[in-house]
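Starting off, we have a lone chain in the form predicted alone, written out as structure tokens.
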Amino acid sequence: MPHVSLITIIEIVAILVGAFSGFIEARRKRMDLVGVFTVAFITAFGGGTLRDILLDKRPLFWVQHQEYAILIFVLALIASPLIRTLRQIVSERLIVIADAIGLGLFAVAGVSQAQAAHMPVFIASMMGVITGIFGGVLRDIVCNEVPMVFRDGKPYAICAFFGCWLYILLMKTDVPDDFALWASATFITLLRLLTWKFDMRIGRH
């Protein structure tokens, strides 16, 4: 697969947005140890492993790399404290510009890939929503909460769809690879900033 060292570098940028999301849920919840690493983990990997698996792509890329597993690990060993010292600094705003990073990096990911497996063009897009917004729904599932992408109105998985559309039209006029996956990256983030800015909700009443 072309640019597998940059997909790696986006990928991993993600898994860590992803796993400090995870953290302060998990926080938030006042998990043990084991909470903390297994809402981490999911966070951090459920979105791609879902991608994988309906892609027939085996190993699954986490257990490709392992160390991807031993760095959330780690990091959750250090969570607690880290998450407190954290919570003094770290505004609401700033916790929002992570996850609209995360969920860029993570769909434009999971839509070159799919490319990279031959997918039609809406399957690939969907491969790359998915691959942006799964890893939240099973952390809220799995704290006991209806998915947030699914009960706020917030078009989350919106801002993915329209970005993977960006990365195919895009990779569609031949323009570079690395150009195509962070310029739809950079829009996926900054429409979900604006829609968040805006607070644009759609068919909530």
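With the form predicted alone already on screen, would you show the form predicted together with another copy of the chain?
For this one, just the chain is written down, with no partner chains and no other molecules.
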């Protein structure tokens, strides 16, 4: 089934991007293996876990799919050479693209699950944004930093927010659910890449 495979591949890419962002931040803080694994894990799964706790949904995604935890664990064991190698063969552009794909996927997964749980629409859009950004927020809190996404003025959460509303609106029309999902996730990814390309900022208060 190529459809399932595509989702699985995108899912793994999104999780790996989260994990690598955690590896890099944990290394910058000179953490040991335990810290590198934990921070990577929190970055990859923190947003979805917070959403599921707020919605009281169990089992958690990573509890059902222990293969992802094991994958991050194995990668954490080789994090140092891995990051060095990746930095040589992977451009910053590719990391931003992969991260934008992850943002779209996570946010739309969040808003769709909140809608399925009959949340009011504004709360559902918040759940989408939380799923998209709170992995990074929790990573920064554990690393003793003010969360980057709250202070860099880049429209990251805002791209997720608009895309969640696109999803909510599409679900009120006759379009198939699958189309609403993919169109919204793609919209978030493209909007994120566009704002990155033109280095747009939202006003700092």
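In this text the structure is predicted, and so the values were computed from the model without any measurement. Between two forms, the rigid core is defined as the largest C-alpha subset superposing within 1.5 Å. Positions refer to the first chain, counted from 1.
J.: So with the core overlaid, does the Cα of Ile141 end up 2 Å or more away between these two forms?
T.: Shift of 2 Å or more: yes.
J.: Aligning on the rigid core, do we see the C-alpha of Leu193 shift 2 angstroms or more between these two forms?
T.: It does not reach a 2 Å shift.
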